[in-house]
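The chain below stands alone, shown as structure tokens; this is the form predicted alone.
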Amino acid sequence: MCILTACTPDARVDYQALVDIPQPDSFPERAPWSVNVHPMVGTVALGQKLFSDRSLSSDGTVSCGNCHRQEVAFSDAPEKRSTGVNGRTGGRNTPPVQNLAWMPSFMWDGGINHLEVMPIAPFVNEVEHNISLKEVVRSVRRSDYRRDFKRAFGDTSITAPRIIVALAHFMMTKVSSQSPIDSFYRRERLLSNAERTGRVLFNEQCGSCHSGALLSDFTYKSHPGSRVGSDVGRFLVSQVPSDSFQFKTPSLRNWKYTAPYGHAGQWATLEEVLQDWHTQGEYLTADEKASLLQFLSLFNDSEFITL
């Protein structure tokens, strides 16, 4: 997929100009983090590159494109949970790359909360590509990327920042906001009579934490299947004890391509997540819960997973 014109080389492209992060009427502000970040068209460009370059890892074998694929909303589905170096399994479910610009925070239990420190973890975590920043700039200045180092940021020096920065600012571009359910917003499409109904018992039963235009509210909460394994989550970052087995509320968004489901991958459909409410006395009835879920795909954006 490439960014404007700045896939093809030769191109008389300003590789200084602003590329512009879409705000959908629907959307709240970005986060406060993602305000004063600009990406440029050449910083973009060099991204892309960088998500897809399998040398930054210790093996060569793994780039960001590995565990965030375009046709499963840049997820790792099916896997459970995402294969790194040597084949070694990961202990959480990725998550999709979308809507990162409106993100308080990142990965499962929010410990990060700026995206241009982001691409840090997944570099230096001994599972996934179990690199130091150091031979990550070491393996870009062994490659081709002079020219793409000039283009984005005005000269050839090749920093571990800029590398970041540069991945960040690719991941901002992946904007999901043409899915059924943002046409419902822009007035644009109405609903049948099962979704209305559907949109209803989402509001009732979902709402509160899936809820605005990007189906969360980023807080952390335990819920049905949140224990799984010793992974306690957000008391990882906060040490707060009541925040044991708490994880963030994913966004709803794409959750057609993106299965499993949960921390852990522990559930393997939407229904199975349903099914597990039933056991804390939410119970819907098969004809709810058939209206529910024709609500629920309003969320898919197949353009998102084709452009």
Given for the second form:
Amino acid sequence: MCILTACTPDARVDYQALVDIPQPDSFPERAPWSVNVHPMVGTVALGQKLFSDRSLSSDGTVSCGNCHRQEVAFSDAPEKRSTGVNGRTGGRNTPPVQNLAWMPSFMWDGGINHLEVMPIAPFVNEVEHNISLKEVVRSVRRSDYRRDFKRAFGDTSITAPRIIVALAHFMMTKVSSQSPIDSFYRRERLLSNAERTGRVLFNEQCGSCHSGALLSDFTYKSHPGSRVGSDVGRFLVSQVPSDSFQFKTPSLRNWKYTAPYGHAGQWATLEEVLQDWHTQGEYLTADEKASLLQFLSLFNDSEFITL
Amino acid sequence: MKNSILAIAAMAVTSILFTGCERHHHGENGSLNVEFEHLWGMNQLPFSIGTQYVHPMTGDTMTFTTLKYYISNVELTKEDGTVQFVPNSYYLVDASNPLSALLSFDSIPSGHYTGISFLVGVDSTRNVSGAQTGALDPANDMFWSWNSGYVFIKAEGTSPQSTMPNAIFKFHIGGFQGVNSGLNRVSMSFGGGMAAVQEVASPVVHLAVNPAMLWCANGVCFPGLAQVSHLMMPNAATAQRAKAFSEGFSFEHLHN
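Okay, that was the form predicted alone. Show me the form predicted in complex with its partner chain next.
What follows is the entire complex, opening with the chain shown before.
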């Protein structure tokens, strides 16, 4: 049997095997939508291939990976706004693809309720991929994907639901949990005096919104300096007037790689974010700022951007 | 103990005998078909995509390029009042495609059915459960990409009254939660008649759908196309129109 199968490398890979999404003790429970989502070796591999496929755009230049690059934690740093088809500029700052299994909703306004339907938005957006799902399916059918679908789903049928499921499975595997703070949470490391001071300051000044190990409560808030242009944020999807100009609390994990910050990329540095708080009367001394930034540096995961 | 065992055995035998009788008379499954006929206004003009109509109440002139809507969660009422849920019943009716307007419910228990009930739209569960297939495949262009959820009713076309570029109108109506929900259940009897579902007979129930109800229902009219020609997300206005559209379904006749 071994002799017969040895000639095909596929025989050694179980494409239906589940891919483990780690659950660090410090992380909250996973988001409800993720309970029935089970990435497999085959679907993740297919998703990765689709993620980098530029043919899935109206002018053949834009892949998901154009604006979600691993070396910057799958964000599009240092761009304030990303470039889509025909050089068009996107509406908001591109968020990093990380720890999505714990996010209850997606986009700065939380308009998307499940990771599997997330890819539809950039596909059909006229300044991003500018391509209908029917055209995406046609493009994938024209390309060399039949074997990938067979491995992922057991047959070669190429459909829109399968494409977006595979993309979701791939993105869900992007877990950043190997930063220095994660070592601290696992009791493998201690905090320096400055880091301890920064932690206290952070919890006092920022921790009510940037809460927990993921540094987000995933609700919608108006931050000093977050009103930029006419983008009304959460109101767009909720139609509740009090939600105007509110945006989802972003995780600060991997901030070192993902500047600029804010939904419009309006802050080039964390110092600028703190400066906006300063103008609101939340004064921090230079030493306090330094301690705060030192503590926040613990949330940068160099392994995530290189593996 | 012995008596108990005997009693259980007797019940089992009785149960098997009764079940056997039931199966003999009514146990087979059949199909029931429902055909939607689109009829415009009180005068019930035959409706088709690409034909110009005048709205009898608002007076607006309009030509549809698209009319699509979801029918789901179908329930059939039997003559004894029991309700038969049709599993996995999701249908996208497209007025430009007659085949899509003929819904076939297969594997329905034989019997006499006196009424039908269905959602105009898609239940909340399927709106929050990620990638769906079949009629709910997001490639059918009935899914809001930026504010997750299905468009329950899509009506598009042109009108000289519209103030939009190229005189278009676009109504994308949906919303599965909260005060602006556009989800409505329609229930109706078969006018006192009965659809006799048998293994060898598939009755056809004809229902009328009046697209003009998007602008007026029960004598109350919404703003005409000169005022509102563009509704693209769940809000109070789309919730009203969804309810009005759902009231435009009526029983016509049935064939056994």
